[in-house]
Amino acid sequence: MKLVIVGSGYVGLVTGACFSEFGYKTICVDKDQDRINQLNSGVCPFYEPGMEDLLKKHLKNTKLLSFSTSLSESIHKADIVFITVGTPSRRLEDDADLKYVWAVAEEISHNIKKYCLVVTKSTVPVGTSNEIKRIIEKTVPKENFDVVSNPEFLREGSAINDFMRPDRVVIGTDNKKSENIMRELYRPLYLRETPIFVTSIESSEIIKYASNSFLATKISFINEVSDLCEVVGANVQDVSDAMGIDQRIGPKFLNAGPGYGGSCFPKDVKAFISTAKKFDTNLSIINAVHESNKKRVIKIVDKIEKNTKKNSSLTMLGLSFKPNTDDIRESTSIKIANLLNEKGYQIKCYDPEAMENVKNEKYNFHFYNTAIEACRDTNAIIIGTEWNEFRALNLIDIGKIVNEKIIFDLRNIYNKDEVIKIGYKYYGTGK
């Protein structure tokens, strides 16, 4: 089978490296110009552990992979194209901006000359696809092609493993002909006995809302308890294990933290809420979700100001909203670090990846190389993201050039007791 990935942005272009993995001959379109050069040439536009491994074996070594910004050129011997543009909340509404994948639907409608499977991979409102069936069918026989929603559930950091190693594949479809087709797409992963899940197609678009709204509203539920455990003097990390041993709630995402953030359970749980609205269903329960995450970040200031020296110095140790990614958006640090830096206090921080992505928001922060060097002359180091070097920071030797020894641990990566023996403060969460 010949694929074309529409959208090589992060969702895009893992799923045609991994299906370049596969062995499928694979094009990934984009009209920007500077991008594709840049991935022709070996570079992933983004960090993500192993991608520019995949992408220089498959571009060099076996040839299944290119890149194009001709979509018309690209379609016109392809048996699946996939649509994996962005789908980015409007600004003055909480529902999905569309206008992507209604450009890419009008676009294929016009290059299809032989039977074709357009697959739905964007997050993407229930009915979307259906509507992207009607778009092309106004220009193509409906004999010609079949619309599919096969919803992506990778996490950034681990993208790669997601696709190769995946809990299930959701396929939403309304015909066997699409759904054999599809089949036989994924039959790498039947060694793996991967669990196929053949659903409508609206079932489909729903099961990745769903499930990423369900999780966010794990974070938010942990996040909430975590508020009570330090009130009434409980750990809430004891809480969190103890809950996750039950097998009808489970361990993962029960880590209390500065609430979630990244690209996607923010937009697609204000896309869900925004959903349910137009078919007058009331999802109160993640509606609360999203106002307690939108409150968590100025809790977690207030408790930072209400423990340090007005206008002193902060460190920010973090910037992405989550490890093993380059990726600032909705990211939490952030957003508590410009609460900070906006009542006055100075910022001084370090990330592994983030910083050039930080580096050209125009934030007013002091950025730095190391995370030593950011936390000299400092009055209070803030754990923002748990990436692995700093859970093994040396303390003893950077307590030496602080100004105060202040540990914010939003992450809950160290242990109270062993911070406070050699002289910090320590504020957890939870705890």
Ligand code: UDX
Given for the second form:
Amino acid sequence: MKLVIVGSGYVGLVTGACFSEFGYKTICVDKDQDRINQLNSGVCPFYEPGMEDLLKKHLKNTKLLSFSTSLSESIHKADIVFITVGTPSRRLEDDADLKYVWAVAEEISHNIKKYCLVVTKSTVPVGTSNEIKRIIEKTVPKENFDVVSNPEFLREGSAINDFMRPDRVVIGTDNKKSENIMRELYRPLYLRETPIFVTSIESSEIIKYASNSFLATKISFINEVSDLCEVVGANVQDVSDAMGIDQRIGPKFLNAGPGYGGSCFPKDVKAFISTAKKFDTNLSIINAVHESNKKRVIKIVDKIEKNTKKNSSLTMLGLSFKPNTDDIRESTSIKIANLLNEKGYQIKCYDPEAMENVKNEKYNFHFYNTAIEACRDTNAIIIGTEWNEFRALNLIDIGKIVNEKIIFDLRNIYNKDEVIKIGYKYYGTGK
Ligand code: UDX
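Alright, leaving the form predicted alone aside, put up the form predicted in complex with this ligand.
Let us now look at the entire complex, which starts with that chain.
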């Protein structure tokens, strides 16, 4: 089976590299010549554990993976073409901007010469795949193509594992022929007995948004419970542990913190609400989640302000929106640091992978090469992202170089009593 992946961003590249690992000849296409040159030299444009090894393996050794800027030259070799372009939030609007999806559908429509299955992998509102079908239908005979929806559920930082060992594969289709092609494509996962859900195209598109919105709901739920825990002297970690052991609830995504960020949850929650509105349906719970998450950062900034000296120095440890990625999109650490900076605080910061990306954004932060250096002469340490290297900081040594021994452990990675015992004031989340 020969595959073409259109859009060599995060999802496209992970998908392309992993399908090569399955043994398929795969071409990843992107309009950005610099990106394609970089990829052809084996360099991955973002940090994702394991990606560069896969890239090099299939680019140089197996030669199953290649990169191109030309969709027209690539597509005639394809049995399946995946649309993996971005669907960002529209400026000033909440719905997904589908201009890249429409442009790719248009381009595909001018280049299909023999039967080809078009797969929507980008996260798109319900109805999009059928619209793609209508665009292609204008120039391509019906018997020469089908469109299916096949959402991805990749988490940054563990995307390769998520692709190779998914909880499920969802295939949204309206005919048996494309279902069979998709089942054949994912045959390497049969050995792992991965559940494959074949649904209508509409259900498949909704599954993606509903899944992300539900996870965001779990996070916001426990975040609000953590506020109550703080006031009454309860410990949210005990609460979520005991809740999560109930199999109907489950322990994952019940970690209280500074709110959800990243390239997916904030955008998908907004887009889901917006899609429902278009169909006169009110997703009031998800709307509340969105509002609650927006307020979260402000609440944390207030807490830090109340418990630190005005205009003093603060250290933000962790800038990426979560560990094991250099992605800073919708990062709560950065939002918090920036708001504090606007209120007059000096911000010292350190992140193992994301500092270059933050430097490009021109924030008024001071950057340090190690966590310890970032803590020198600080008035409080804020742990914004739970990178592993922050879990075992030598707080005794750090205590000797700070101005004040205060920790805001936004991700609850430290034991409160132990930190207090060595002389720190400790502020966790919900404990
Ligand atoms: C998410 C989905 O998990 C994935 O299936 C989808 O394809 C893309 O969006 P990702 O954005 O990589 O993946 O990160 P994820 O690990 O889901 O975390 C999202 C945000 O929620 C992060 O800001 C994280 O810090 C936060 N989070 C997560 C919590 O605050 N508490 C939790 O318990 C879990």
